[in-house]
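Given as structure tokens, the chain that follows is alone and in the form predicted alone.
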Amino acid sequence: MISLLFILACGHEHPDVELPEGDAMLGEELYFTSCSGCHSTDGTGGSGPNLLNQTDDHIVDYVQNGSGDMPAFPELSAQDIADIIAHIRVLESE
């Protein structure tokens, strides 16, 4: 958890992101409300880039800090982000 807090505080990617264990079912709902509008329901992209096969640290950095046209989502907790990533991993396996 310390690595994640460092990333969130500094706003930089770090190769050793430590997230709590994510719940893909909770992540599906969060993904639908926060991500699917730009990244599509299957994660392959739309007006936003493809999220499949991105690293955890990349996703954490962009969710917390935004980039380009993507806004930051500072209201999402570390658990929320872990849940979203767990859902993205399910999408990758489909």
The other form holds:
Amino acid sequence: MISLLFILACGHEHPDVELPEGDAMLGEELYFTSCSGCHSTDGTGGSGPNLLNQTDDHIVDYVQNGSGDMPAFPELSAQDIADIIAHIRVLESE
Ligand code: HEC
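Please supply the corresponding structure for the form predicted in complex with ligand HEC (the preceding block corresponds to the form predicted alone).
Full complex below, order starting with the chain above.
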């Protein structure tokens, strides 16, 4: 949590969020549990929009802060979010 806040606080100096290296295998599990209900298992969207081809910053922002009908996920660490993004990148390549 502290490291994620550090990343976000430094975001205006660096255009892209610097996340730890993600593990797509761990991310698949987290994505399935936390995201797929609204964004579908393939990431193309359901009640929530398509998640494919979004920037790291944008994904971190939504997961951290939520928006509209999407809740924030304060329990997900920077590592968890990096893992989820790694899984989304795999979905994009399928
Ligand atoms: C309860 C349903 C729900 C869940 C669970 C959920 N989302 Fe969302 N998500 C939404 C909705 C609805 C929006 C559109 C919100 C808006 O536009 O204000 C959204 C928007 C987004 C966006 C912005 C997409 C765009 O087109 O700009 C991202 C990125 C995102 N979600 C990622 C995630 C991730 C990653 C997870 C899992 C950690 C997740 N969401 C879990 C409902 C959900």
